[in-house]
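Below you'll find only one chain, the form predicted alone, shown as structure tokens.
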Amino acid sequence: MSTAAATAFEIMELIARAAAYLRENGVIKPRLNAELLLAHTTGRTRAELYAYPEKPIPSPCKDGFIAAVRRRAAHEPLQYITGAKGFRYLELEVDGRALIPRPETEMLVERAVQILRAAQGHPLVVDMGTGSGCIALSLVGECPAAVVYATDISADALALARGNARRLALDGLVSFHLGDLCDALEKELAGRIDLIVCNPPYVRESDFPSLPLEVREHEPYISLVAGPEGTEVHRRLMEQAPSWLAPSGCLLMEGGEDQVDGLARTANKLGYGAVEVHPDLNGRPRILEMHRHQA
């Protein structure tokens, strides 16, 4: 067997053995995970692994791959191992300091972008509970006229978001603030904010033990669980927001599919103007849009 053939066989064997090991440990899509981990540890793309299988894999890369596979077999999220997650047009660094961005949140951003692009001048927007910075950084990149603030109760999460802003050359375009919901904002912003966007924690305490291992054991509890009802953070922000929103301002929030309709009824009781529920890609209620009453 030629050296090239032996190397190609080695690459396929590494992927096959890793996939089998991951499958035995209950990892979903084990071969895809194995391919992505090998691509990550070698610095190649999946396509390159198959297109150039004769290219040798250095021993340090093999060692890194084996360590990464063991971490994945222990149900550490793939994104935390590779340290990256694509979100809309961005490639974000992610780790255990913040929640891994979900596809549902991309839809939240899509609606926010529509609102901001229809606004006049330089709309003021706040990403409440920014985490990795996925919402704020998407908005500042896609809506350059917007003035963007981002808050989080976690100093670690804010550090991650600031780091993502630097890596994406967006630092200086988002104003980051530490604090709990609207308490993080400068008093001068009261009554001036055009849009508040928030993907709050919305898991019920009783549902936490049934979450997948990847989520339950590795993602931050504070970013997942809101309380006994799962809507505690939503309701607090819905109560706080009117005094911070401009007369035509809007509050846009993500929620659980079994929560959003009830929250819409609460918004009507709180005196919000137009209240609208938007579905996710599966047609389930996911995004709640609430406009402050006109002054």
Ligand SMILES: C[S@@+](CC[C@H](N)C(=O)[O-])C[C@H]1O[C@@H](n2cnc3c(N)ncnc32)[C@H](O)[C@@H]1O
Contents of the next structure:
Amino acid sequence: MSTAAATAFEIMELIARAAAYLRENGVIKPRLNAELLLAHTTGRTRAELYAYPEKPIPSPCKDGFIAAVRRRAAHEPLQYITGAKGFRYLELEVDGRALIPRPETEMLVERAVQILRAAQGHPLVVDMGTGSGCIALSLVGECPAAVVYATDISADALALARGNARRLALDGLVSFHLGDLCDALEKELAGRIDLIVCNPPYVRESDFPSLPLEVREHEPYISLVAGPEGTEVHRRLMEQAPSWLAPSGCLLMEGGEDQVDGLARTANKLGYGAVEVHPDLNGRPRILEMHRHQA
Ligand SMILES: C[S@@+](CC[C@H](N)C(=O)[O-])C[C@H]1O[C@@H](n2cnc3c(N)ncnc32)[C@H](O)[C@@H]1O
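Next block, the form predicted together with this ligand, ref. the form predicted alone:
Starting with the chain above, the whole complex follows.
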């Protein structure tokens, strides 16, 4: 994209040229992307861009916009460029240190909130593999009685989650721990956790090359891929969790629609009780709930 000055309705011209450039580079919804990037770099809303097309764009904003469009044309995710992603009631900072939170995970949180609100006292909950912190920070905000822990095997992801906690003035309300699944937890939590909630990586190794460029080249591999079946992390957590859960404790996990029914059968074989599969908004099985003992 050239930096040559735009004319009359400069905003429309910039959007049209950026959209054409993004389209040439195979970006889906190029015009929407161009609008969102211009809104981001000017600090205006999309509606303002169209309502006041004659309003000049300061040169530094124009340069910032061109740089942002180049990044997007190289298939960097829009949210990494704008640095923000909305999740339930939160606006989270996101960057290449962790997965961009997905809408399906909001349903996982919805079920976790129901479970925690039905619990007595101060239920103890662990968000295993917290990434940006989206699950743990939502639970702190929506279930103030809960005592929330968050873990991740990635120090980078934990740093991002801690930063989000600080920015949202929720720091001090989540206890962050680095480590591989339950190894990250303090020993005194064994047998006391009311809820473990986890959105583990669940892409099969063989599916990785066919992921969109945005995902494959920009989101952390460790947040995406889990062994040949994509269920390695689920299965390890299902084996570890009973020693950490309270007798009435629950393990709640997100998975792929072709994985969750098989995982439910494994949960039954492992002796979990009240094993349930919850569909997403499109009716696809995506959330697996299991309890340490039969209800
Ligand atoms: C699919 S991402 C989910 C991130 C976030 N919870 C969300 O829903 O957007 C999976 C997360 O689990 C972490 N992870 C992967 N393997 C792990 C392990 N063995 N122990 C702990 N965390 C792990 C990754 O670093 C990543 O942050």
